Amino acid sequence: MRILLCLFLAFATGRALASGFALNEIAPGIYVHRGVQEDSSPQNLGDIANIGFIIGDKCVAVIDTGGSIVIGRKLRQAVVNATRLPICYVINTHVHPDHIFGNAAFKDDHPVFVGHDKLPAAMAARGGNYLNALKRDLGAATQGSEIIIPTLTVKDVLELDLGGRRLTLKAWRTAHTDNDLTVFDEKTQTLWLSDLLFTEHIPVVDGSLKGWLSVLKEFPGIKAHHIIPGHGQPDPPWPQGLQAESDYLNVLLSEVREAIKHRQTLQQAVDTVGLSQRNRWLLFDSFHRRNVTAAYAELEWED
């Protein structure tokens, strides 16, 4: 009896487990693997972003694939463990390597690779450097990771039918990057925000600080029951879960503007702006100075 109980509990806590690769079914048919809150390293092999998949009646859509082919293979095995349905779409929410380098693990499934209209250009511009950094930082275990350009792009809004399940993909104006894509599952009202929302992990500015703040103002109007950020705990309270990120970005905006107004140099701004936020975010020292630099470059010549 005890053995049967253990087997049942193992099944109930998440049937899509692959070699320690844990997933949570946060809503019916919505599986999320939570990345670790770390910089990419040979130990985690780029498993630092929230990734997962959505199962319809006809086929499966994968949402981001992780930071290396190793992570992509684990995600693919989790799909195989969860369903016999084919993988028809692999959706990349933006260009950053921790979200795209698992793509190659899905090549043999012949899915349609989907991304923002500006994603192909971003991949072409950055792909070589990303691959070099991957080999340098993560080592031989990631061999086979590659840049795969989307074959279907989204300029505004696109609907995908998984069979009894409709996904709405929206391409946003420049915010976290210039190629941010969100995915909304109407059946469960799950909104996959990816890196347009960071929880716990400090937000990373790689597009437009002002653009990101503008986009954030639109999110509370979306009626969603489940939220999946790009990093951090899934299912934060909605829309309250946006507040910490908004506060950080607004501090960055106001303090960089003040630094520029008082004719501080970039280095002076980097050394002083936003330090009150340090204890509120993981990986602050890895990304905050870069954020200040990006904000200063954006705001230096504003009217």
Contents of the next structure:
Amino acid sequence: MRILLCLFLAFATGRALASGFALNEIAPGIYVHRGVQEDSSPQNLGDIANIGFIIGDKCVAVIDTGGSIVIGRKLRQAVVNATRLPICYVINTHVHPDHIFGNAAFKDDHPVFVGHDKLPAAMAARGGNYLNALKRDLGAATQGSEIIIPTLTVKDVLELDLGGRRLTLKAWRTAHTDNDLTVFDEKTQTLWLSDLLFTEHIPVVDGSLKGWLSVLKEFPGIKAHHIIPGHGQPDPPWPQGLQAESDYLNVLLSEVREAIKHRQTLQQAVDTVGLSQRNRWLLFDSFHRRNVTAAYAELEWED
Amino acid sequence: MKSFILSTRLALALGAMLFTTHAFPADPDPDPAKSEIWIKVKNSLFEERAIETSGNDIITLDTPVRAEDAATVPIAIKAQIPQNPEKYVQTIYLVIDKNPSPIAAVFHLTPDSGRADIDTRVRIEEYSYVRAIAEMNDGQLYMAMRYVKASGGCSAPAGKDQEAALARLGKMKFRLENEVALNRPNLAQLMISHPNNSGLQMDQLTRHYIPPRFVKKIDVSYSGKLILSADVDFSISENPNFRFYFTPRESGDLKAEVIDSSELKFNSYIRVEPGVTASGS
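How about the form predicted together with its partner chain, since we already have the form predicted on its own?
Below: every chain and molecule of the assembly, starting with the one above.
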């Protein structure tokens, strides 16, 4: 009896923790887990990005895996709870650690890891630093997190068949990073933009400001019923939901250009540009100064 | 049973998490004198010579406390004295303790530099002391230092657009920051388009390490006189950027010659006339 009780308690605890990992079926077969709007920390273990999976008739595609193996395991458990079908693909939308460090949780499923054509190079260049930072900032609980390089890469467009369900993966030119990939599900007209769209959470420039603004101009032409941003509330109005991000990036562009024209140093620009935007975004203080730095380094080479 | 295993794992993870929280107090900056790498660097560069550190009136160093972007950390070295032929800063060593190659740059200066101020941008691999050591023409040594924290996971000292960086390699730009005035220090900026990579990255297809490709030597002269000569490496950010002073005595050409680790040479110059703001490449 005591053993049974223990098992019951363990089972109940397991369920409770699994259900603590909230999941939303935003369209038939499309599940999204919302990350918290915080910096990665030992408390959230890197659960800061929107991640999820799509279930077809034959198998499942996981889209991003969270900021540590702990989050990856929770996501995997959520897949197991939702379906008996195998996981055939793990798609990484870009190189950032909050999207890839759960990959190792899926290794035993032997999925095909999929990413942008430039993702392997970015992982090679940054992986060591990302692992050091993970250990330093999130601690021992994230042990087992790994960089897993995609074996299937996308140079332009790639279609994946999940059985009665076709996903179209598109590799973009340099924007949020130099390895951004979007996923489109034809069945439900769901466009998984990941970090090419931030809502609520301040956008983060780690590729090219001008490139990102030009990519944003193409999005309104895409007909979609559901939109999944990398951070912030899913299903923003479309295409109006692009406006806030585009406004912020345009302010960065014009004010940094102005600073360079007036011969301000990088540090002066960082201290003055874009402060009017502070109240519009979460995590402004964590990322805005970085954005100005990146924009300055890019724009000083104009003309 | 599966759930049981899961919850055990989670319990372990939670335990580790609590442990970690306790293991990360608000760390005070470590003792700068006890940095092992610094002790080695110091012995190799200066042997037993004394270095004046606290509150010296020769050199200061400005860095952000947190590196917002670990790939592009602005560094400002400022001299507190003008470059007099009798007393001037002859060399500035820029050391980043925790970088794979801790001696980031060695700048050689002259009285014609006018002021021994240098602004540049560096990569910082991890939480580290950054040090600027000034060596005077009489051999005295003065050090300023700052502790810099790298800002988090997304921020890695790697390039943002690797292909674009290679495509523009070798392009250079000079800018004068104000109208040029003779016989006093004038601020100039030199920009070099170069990926400046460390070569520590592995090409995943060939499994070979990508060879390093970085700017190693920069010589700036004015009217044939040396202004600034720098030995640098991949601790300097992609697209190396330097602001420095020079004192023109007459109209002339400000010239830069740059050599990278593949022995490729790049040249650039700008014509300097009093009363004119100029930029060129």
